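The chain below stands alone and is given as structure tokens, in the form predicted in complex with the partner chain.
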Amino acid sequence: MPDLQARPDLTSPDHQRYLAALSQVADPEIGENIVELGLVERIESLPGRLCVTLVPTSLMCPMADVLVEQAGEALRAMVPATTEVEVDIGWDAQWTPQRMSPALRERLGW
């Protein structure tokens, strides 16, 4: 799991679900699933909605789509049919690697 502390919004209980269910996307270059590596930004739970910001780590490439649509899925199989699901790429967040989880910092050398 990625450094939590340092980021309160995520640990809630609630937010450990939908970061469970998002770290069965992975990311299709690396191998890696997109909350070790520090991709998801911000996760809004309202009532009838759910909203969560994905950080893009490249601001080119098409694969950004791909890894809406599939945390979007995995997200959708979790909660009740009538909740919304938007999962959107936060453009003006930018990716570093100290967003990845502590076990894969060290796994990639850092």
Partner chain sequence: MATAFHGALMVWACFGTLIALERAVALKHPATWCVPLLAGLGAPLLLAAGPAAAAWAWGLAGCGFVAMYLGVGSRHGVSPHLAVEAAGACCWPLGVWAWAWHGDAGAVSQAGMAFLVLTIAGERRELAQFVRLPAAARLGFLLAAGLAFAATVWRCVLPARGAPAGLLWWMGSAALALWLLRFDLVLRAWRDGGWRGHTARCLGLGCLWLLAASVLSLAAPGSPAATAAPHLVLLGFVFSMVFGHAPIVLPALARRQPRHTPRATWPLWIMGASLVVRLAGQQLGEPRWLQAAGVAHAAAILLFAVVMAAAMPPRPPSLRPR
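Instead of the form predicted in complex with the partner chain shown above, give the structure for the form predicted on its own, please.
The next block holds one chain only.
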């Protein structure tokens, strides 16, 4: 898992369940799951609503729409049908290799 201590809002048991669902989504260009890549910036669980923000690996990420769609599908499969799931791309946040899990950084040679 990526270093979640820098993002303490992702360490609760509920957030861990959401991260487990999101880890089933692979970045189509890299083939690695979006949690290990450090693409999950924020998860906010509200009554009847789940909001997730992903960080693209580049400002020109051509697969952003695919990531949003697949992440939404993964989350909708685990929450009650009455829960609205909203997944967005945080274009203002900057992805760096330091966001990746240590194991993935090592495997990819970063």
